[in-house]
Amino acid sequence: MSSDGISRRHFATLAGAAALGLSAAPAHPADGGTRENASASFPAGFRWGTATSAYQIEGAVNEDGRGPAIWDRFAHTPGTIIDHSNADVACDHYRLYRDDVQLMKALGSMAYRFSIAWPRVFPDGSGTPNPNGLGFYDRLIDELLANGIEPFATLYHWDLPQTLQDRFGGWMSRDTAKVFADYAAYVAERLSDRVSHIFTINECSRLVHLGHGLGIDAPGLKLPQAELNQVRHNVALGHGLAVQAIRARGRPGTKVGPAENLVVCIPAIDTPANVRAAEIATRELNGGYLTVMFEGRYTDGFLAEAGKDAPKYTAEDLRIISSPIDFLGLNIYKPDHYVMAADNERGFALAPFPASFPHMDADWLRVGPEAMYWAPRHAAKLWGVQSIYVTENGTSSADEVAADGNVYDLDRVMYLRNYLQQLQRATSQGVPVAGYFLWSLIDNFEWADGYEKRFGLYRVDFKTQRRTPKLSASFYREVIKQNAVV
């Protein structure tokens, strides 16, 4: 069937989206915003989107030659997923990209942050290209830009090619740093014509974290401390590799940066000196990666805490990683500490969260609206960055479906208008930032959760594949009109 045949059957699209008042894409206010919120307006030109991942929504993970990825195999192993699913069709996007495009089109969104998966492109992780691969990207980019959207693409979210898995040990070796350079060359070369923002890796400490030291994430791997921040530094040198990569394959302007969830440190109380320490504690518990990739070093104390167990590299592996870059991404949610001064040799303490700190639908999503401002901020102040995208911010919700077939997400609505009035008072101060990706577009495949935990601004139907606009979009959708928190 045909994908007009399949939006036809399955999608009620414009009757959901009337139900909560989505119409067609609005205009953009040129002004930034009406007079009653210009107090609440971002900076004229900013960029509003959503962001998707290809593992989280494509499915079609067996068709037109795309090979094995290590989230495959993990989500087949018994035990891993909490809901025993996995993403072998999850939204089906492979095939229903061009309505997805359309829900898009009717928020109003600007921009897209999509990742292309690398299996798709090099089955095998590199070697021949595989051009049906690369043919959806194509396709997909096309479609956003005759819809006025502009394309963000990310090139490793995460779906490494199970073939440098079992060759390499993945990232457990510098050769996946280098095979991931040429993966990067070649999609620069070939997308760059359309595609002028690319972020490297999504997350560096989340895939190696989550998926070699604590073995939730796929490769499920739980290596000792030593073998753990050896990753950490072959995943950071494989981001310095891929913007040099795309530097010399890229059209003239092809912009690249990262797309990092920042560990935020927040002042306990707003006081000098707890903004100082805030600062302190920001550089030093980042210090794997994004002090790495901006300042060239490793910390002192990053060092010192590793002792032994420090990665092995070379002053030539330094100057890699921090190859220069045009922007940074920050994955905002929340809050990682709350900092106090204090007289001691690191400057700062950590205050401990208590059992009472407020969270929403998943545990470990603590509410801190703030967050949004102090990440950027301390982004900018530390190390200098000129342009900032929150390349993701969303929360997960219970999203029940109401009795007139509405989902009526106020827990989301509030989240966002917190925290987007946050990203305000930090673009009213002068910080760069200079777009915003709300996670996510649709519902999709949350990784370790399965299905349990829905994000998206669209409710999807999982077996029938049905999107509806939940009341989050309609308060998005406002926020783009206005370009201001509403």
Contents of the next structure:
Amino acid sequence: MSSDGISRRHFATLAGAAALGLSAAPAHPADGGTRENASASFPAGFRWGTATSAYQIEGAVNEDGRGPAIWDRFAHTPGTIIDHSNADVACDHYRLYRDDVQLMKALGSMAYRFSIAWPRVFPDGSGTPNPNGLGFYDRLIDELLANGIEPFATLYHWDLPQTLQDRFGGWMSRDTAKVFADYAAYVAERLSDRVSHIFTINECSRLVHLGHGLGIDAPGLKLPQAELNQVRHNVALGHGLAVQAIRARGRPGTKVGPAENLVVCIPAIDTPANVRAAEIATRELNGGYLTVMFEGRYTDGFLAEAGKDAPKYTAEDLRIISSPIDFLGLNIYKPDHYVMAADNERGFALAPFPASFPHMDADWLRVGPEAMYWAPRHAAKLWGVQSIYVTENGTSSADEVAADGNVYDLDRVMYLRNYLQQLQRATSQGVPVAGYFLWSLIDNFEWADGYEKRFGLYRVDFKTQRRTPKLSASFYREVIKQNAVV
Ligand code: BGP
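Right, and the form predicted in complex with 6-O-phosphono-beta-D-galactopyranose (BGP) of this protein, after the form predicted on its own?
Next comes the full complex, this chain leading.
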């Protein structure tokens, strides 16, 4: 593809941007915009960004020495992806990354959360690194910095090198946790001169449950409970070993933390007793992930529930898993439970969701903006977390291109406005949230949903790779500009 081809497509993109006001000067309140409400502001210095992951956008799966990932194998297995697609090309971001950085710039965003593909860096999972693999991220990081956008890198967003799955069953073995730390050390050594925030693992809980319990995500396993619990422990161990490796080999001052989709527990009615019950529930229901990472032990409730299927571990493992972190990343999409105080052993009860409970354009995506308030608040209160980033939030929408060529994704705008208001409620009360990464910059390969679910601020035409800003992109640009919910 010629560079000329790229710039012509980029021009088309900007033409679309102008139509939605993205490249024009924003309306001044005096010109008819709504006057900024000072009480709706976020703290000064709040970082606004977008998020993506390597496998979902890069494509170029055979380029520059990349090895196969478990998602390549999985997506090419008939019956796994709803629209029979794969991510061999995806958004072609590997080639179009410069254009995509311009899309971020057009939003005015100051930070970008991306992930590094382990099989690009270590095609065999471990051993000899492939310098060309890391070369792509060098170029991407330099491009971001040249455009005033701060890079936040995730080390593992589920694209495990296939060789590790074949060699020792991937996360079923502690060996994967160990080689993950080697990969983390290598990346930190080479990138931490320009990347000061590194996330270890994206959503330990989903990679365990959907990948190894339900078989919905790669590697598509449905393990019995004892093995599943061991996978969960190995993944947490991998997180801890990576934290230690980054401390040892990254530049001093490099900040590290997880990006977890904690189980969000909301008081059904905001009374002191229900709030307390929601805190207890948060601690118990995240027992295999955040609780053990912060507290260095599995809760009694977690171990009682696991019973004879509890994972095998040592005291040293728990020490590693709870290695101190610098910030907590939270992926927040939906409320998981509405909680009430109960006079039972656990101290809480979970209210059942009625069938009529509203959801967005995916059955799992229940609408509960207050998740955005309670999740960081619980984390700050329970574990004394001093620095939190919302590492993902957003929604799929049945986007359509209108006759005028624009995408009026009013439902996404509604969702974002409501969730961001709740985030602002948290920060205004002193909950230490330092930034927000919207999922996602562009429509992409949404795992088992293939290309059927669109989460982007920019629509991607997957035939032409043309990017078109949606109404939500204009909305987000205003939020960033005003540092307030508009
Ligand atoms: C999160 C993942 C993202 C993204 C998002 C949307 O769990 O970290 O990678 O995909 O969910 O989910 P889905 O693609 O399943 O609709």
